[in-house]
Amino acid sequence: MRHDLVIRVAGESGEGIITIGETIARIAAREGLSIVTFRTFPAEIKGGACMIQVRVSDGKISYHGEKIDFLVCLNQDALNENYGDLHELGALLCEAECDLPEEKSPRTVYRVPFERIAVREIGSRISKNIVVLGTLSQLLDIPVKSIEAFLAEKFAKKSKAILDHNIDALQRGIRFAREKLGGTSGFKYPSGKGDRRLLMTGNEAIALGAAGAGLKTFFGYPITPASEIMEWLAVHLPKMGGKVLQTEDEISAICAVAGASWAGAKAMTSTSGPGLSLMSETLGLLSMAEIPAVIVDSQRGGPSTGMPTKTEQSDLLLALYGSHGDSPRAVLAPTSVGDCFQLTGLAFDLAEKYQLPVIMLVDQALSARLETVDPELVKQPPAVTRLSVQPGADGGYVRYRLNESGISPVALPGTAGGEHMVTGMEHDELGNFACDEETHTAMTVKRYRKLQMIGNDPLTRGLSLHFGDEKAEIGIVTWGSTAGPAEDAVRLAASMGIAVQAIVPKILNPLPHEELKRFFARVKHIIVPELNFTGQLASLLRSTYRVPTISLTKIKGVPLEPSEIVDKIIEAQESLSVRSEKRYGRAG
């Protein structure tokens, strides 16, 4: 039987909220137990309200836990935020000084004068967070020592003074809830197998992905939630033979993309929506011009600079269809941060390969998610290179050469005999303008056959996450990191009685064309939960497939809730319910 533990630590930015939780998690990545977490920031650049949540499970999870089992709040306005979302059975460990609503609850209540252990007995305010951190792992059963080994590896570069003060705080910590709060909560850490696992946000696994697959150049700009790939690829990308750049916007960055992946490096940048909107001429441009890229954007709430910290899936058009004329690229959104390793290695195989911009499209949910990652699971595959021609080829080199695949060999600068014309304006196979309907057809029709290709590739055979009942009548089609909570909703559906089947894709173009029509014959209602406000998805799979799709949108800057789904479900089984009534009758 599976045990979990949901914590949420809220307050001020600043308080050191974000620390506590991420302790937690690392911890107990080391001892082997399983991770998904949620944090989101505030929008200001000082202060605000932030929160992380961590789900810690001695067993598989893909979703960061809907009701709190234990809440930590360090202000009266955490208090009131997120008291709503603690379990009727769970506990709240608060600052002395907050106010509890009048209720009559079974909720467990631990006050501590976090602000006064901090400043009067160990003379440092920002020693807070430290002392929240023993007192939860006294309350938890959190291993101490395994919290003492993790502070000291984090405070190995500095004094050890610095880090004597630290376990003092850890220690006023655990002794304040031995004597003052009864020891122990109900609530258990679960115990690990101490396997050590992987922990990584997706921003950089999404990084280390694109390290693993030969990235030699990496472009951008800094944009939240994006930054962090960059500022990972700054670090780490030199000492592997590559170049990271800050240009001074996203134009820049898209065009040192390109021209750097026509050289022949392996390029890419990241952004988020309004980034890729200032890109779209230039992708035009990788498509016309045959030009491998991988472009990542991390999704956050809209339009213009919208909700920066929040989180969103409202660039699935702008992805698809960003740019004038037709443009085709390709477009894959990952579920998880393993997917988003793995992705971003496939990104790169499908650029080069059909020499194509490809789009990865994730949010700031899993951007900024810390989430266990198995270790086999970041082994990268050989990468995959575009054709080239060979150095000393004889002169005749049709650079856009016309075939049945849509992919030309390319001749990279300085390759005797490869010299050719490279443009943005319609051309022929040799690359000359030509701006006659017979050319242009046959051109376009040339790049877009590269998504049939896609389509039909090993590379992106069974791609899609399925979980459910196969033989259900409802099904659930969704996308990115929404595919957590459906997989949670599914569980919850079953449990209740009500059978419900899904399917997630993970390249939106192409889309997997017979996979999803195996699935809709399948099903009579299919419900499409994602996070953006017209419902993107179900909009694409309406026109593409002609079938009806019940809608579920939420726009308000946090991942949907499997309580969500499922309530959404419950009306397509009373609809199937109603249905069978009028075709058979009503018995008795």
Contents of the next structure:
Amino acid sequence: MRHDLVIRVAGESGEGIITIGETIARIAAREGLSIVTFRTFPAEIKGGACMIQVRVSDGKISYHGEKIDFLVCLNQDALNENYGDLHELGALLCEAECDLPEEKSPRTVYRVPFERIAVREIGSRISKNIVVLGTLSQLLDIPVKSIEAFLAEKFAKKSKAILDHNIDALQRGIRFAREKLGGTSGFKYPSGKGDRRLLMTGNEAIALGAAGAGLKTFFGYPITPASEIMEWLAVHLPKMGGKVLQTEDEISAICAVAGASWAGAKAMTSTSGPGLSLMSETLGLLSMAEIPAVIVDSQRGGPSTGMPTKTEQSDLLLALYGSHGDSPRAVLAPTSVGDCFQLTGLAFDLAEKYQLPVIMLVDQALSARLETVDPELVKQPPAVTRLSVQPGADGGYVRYRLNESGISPVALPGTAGGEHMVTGMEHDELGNFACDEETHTAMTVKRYRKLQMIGNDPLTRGLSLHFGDEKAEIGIVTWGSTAGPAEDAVRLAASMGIAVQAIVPKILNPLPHEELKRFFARVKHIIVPELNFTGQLASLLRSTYRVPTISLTKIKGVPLEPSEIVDKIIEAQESLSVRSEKRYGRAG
Amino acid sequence: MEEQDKFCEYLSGVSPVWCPGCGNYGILSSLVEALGEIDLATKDIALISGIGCASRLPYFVKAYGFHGIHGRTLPIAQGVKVANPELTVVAVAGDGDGLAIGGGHLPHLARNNTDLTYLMFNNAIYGMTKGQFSPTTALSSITKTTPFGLFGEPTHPTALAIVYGATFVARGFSVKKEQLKDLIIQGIHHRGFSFIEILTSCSSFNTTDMNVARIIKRLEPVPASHNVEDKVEALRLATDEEKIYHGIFQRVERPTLEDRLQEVEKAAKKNGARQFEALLGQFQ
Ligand SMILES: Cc1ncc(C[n+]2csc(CCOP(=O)(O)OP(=O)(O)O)c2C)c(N)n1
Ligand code: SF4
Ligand SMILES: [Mg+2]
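Next up, the form predicted together with the partner chain in place of the form predicted alone?
Below, the chain from earlier opens the complete complex, with every other chain and molecule after it.
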């Protein structure tokens, strides 16, 4: 029997809430447990409500959990805000003075005067979170030794006095639980198998994946929620001989990527929607001039400045088509932190092999999500580099040669005999401006053929996630981080006796046509859950495959919950039993 | 004759598409002569341009050429230099490309002191799009989009580069080919961001502002006594109302972007270079 526990810690930003969650996650990862976290960020720069939710499991999980088993609230606002998400059988640990809503069947509540213990007994308000950690670990039966070891590491660089101070705070929290709260709660932290897992955020996984893929130059402009990618690389990439430069804006960043990549370096930028909008002219240049580039878009609530700290999946169509003219690019969409690592490597491989821009679409929730990753997956892959030639000093090099493969070998600047022009203007094989119809047609076909080749490339085969029952008549197609709640929804529906199958393509351009067509042939209803208003994936599927879809959209700045998807599944199930007349796509 | 052959080595063989009488021809010849005199290998030259008549130049030169998008000449050039510091990078663009749509990039390359040479062809007009005003067109000019006279004051490219802290700032004139060649040579030799404003006439759309005879009348070399580290004096010369000075206004030594990035790498590798596996520890 799988053992799962969903813990949420909520309070005021600056109180060390996130540290509590991260400590629990880190310890679990070391014991071989699976972790998926979700955290919200206050819109304010300092202060404001924040929370971190940690789901710990001894099985495989891909979502942070819907109902909370164990809720920790450090103030009244946090309680008011989060109490509704507590499971009927869940328990609450809160600051002693908090008022609780009236309930018919009250849940277990543990009240602790954290503030008083920290301020009066220890004499420092900032150790409050460690007191909470102590109480929480006692109630959940988390081994104290692991926590102490973790704190020792965390404060290794600080003085012994600071460590002692924290251990004291931890012990006071534990003692209070033992003496006043009856020791342990009914909730038990799962016990691990002992195989250590790596724990990282989506942004860290992307940065690490890029470093592993041989990234040499990174250019970027700060923007929430993507900045951590550049910040991580700024610290670590130079250790591997790579270069990181913050530019004056996103246009400069992507243009520097274009220049650096043309000069032969693997190059990348990361941004969010507003930055991708600014980059769109250069995306066309990269397509036209056939220059490899990796662009990460961590989507946030849009349009315009939108909701910078909230999650959304509303840049799909921008990623697919953003730029004037016919400008092919590949689009990848990781579904988990492990994917963030692996697909970043793939993004570089595709960019290099096919000489085109590759966009990776993640979102705020995935960027910030701490998740365990199997160390076996985090291996430096044998990286692909672009097909290049050494023309020799006598020249005769043709940059945009129209050959059978459509991939023209590259002579990197500095190569004797390879002098050539690259250009954003339509050009002949030599790179000279040409605007006759034959050339524009031949070159456009050449550039688009790459997408077809990507679709047939073993590198992109078997990328989609599949779950559920292959015989089910109700199907789900989703993308990116919505895969997690969809997977839980499929399981939940199965437990209610409704068979559902789901497919989650991780490459959205080109779509895995054969796989999707087979899927559509198997199902009667196609539910498409995603985090945007207009149903962008649903409309892409309708226009590409002429299939009816049932769009399920959400724009609340937070991920879809499995129960919301299950509601849609039940509707579909009911209509199946009623055998209603033919239904055509209801765009939500 | 031999000399001539040498410069021809730097021509791609593609015939320039500029109008007859366009000042850009003079610049092209000064540039290839400069490249010849430095004796650069064509394989090591990267010519980066934006969009406009000026930006067509790379097609005509034998080198690695990148014809980018309007206004983004400098960011692309910077990326090239960061990726491969061995290359001699020359950026070429018009006054509109560099000061209107792309005006936001100039201060930052100047700050970074990216080691490349930027030739800004100032013809005081948008040539490529056939005659709308540019940021350097004279006040009250009648252009296609200012039929009642232009109301924005003209900017001074050289003055801006001085204020932005470019470590090499010069002004040349397409007609003064020898001097221009010399400036380009010095600009390329300078370690750091070299900015050269090149006055050039658009024979089709602006024969007033850059009228050769009128410029010649006002043209004067930067005084030999000018101290190229004196920013205030450089600025005074660059904005002189009567004379148009040509020559070197500012030249100072500062670490380049490449130097800085090397320092960063050295600091990061203080405890030894790291392989991929060594980065995994932090996630345990
Ligand atoms: C984003 C964008 N906007 C507008 C244009 C149209 N355009 C092409 S060149 C140009 C101005 C050229 O003027 P300048 O940079 O001074 O170069 P010149 O032709 O005078 O040498 C304009 C507006 C474009 N190519 N791209
Ligand atoms: S339009 Fe003006 S700048 Fe352009 S080529 Fe003709 S003369 Fe030269
Ligand atoms: Mg101009």
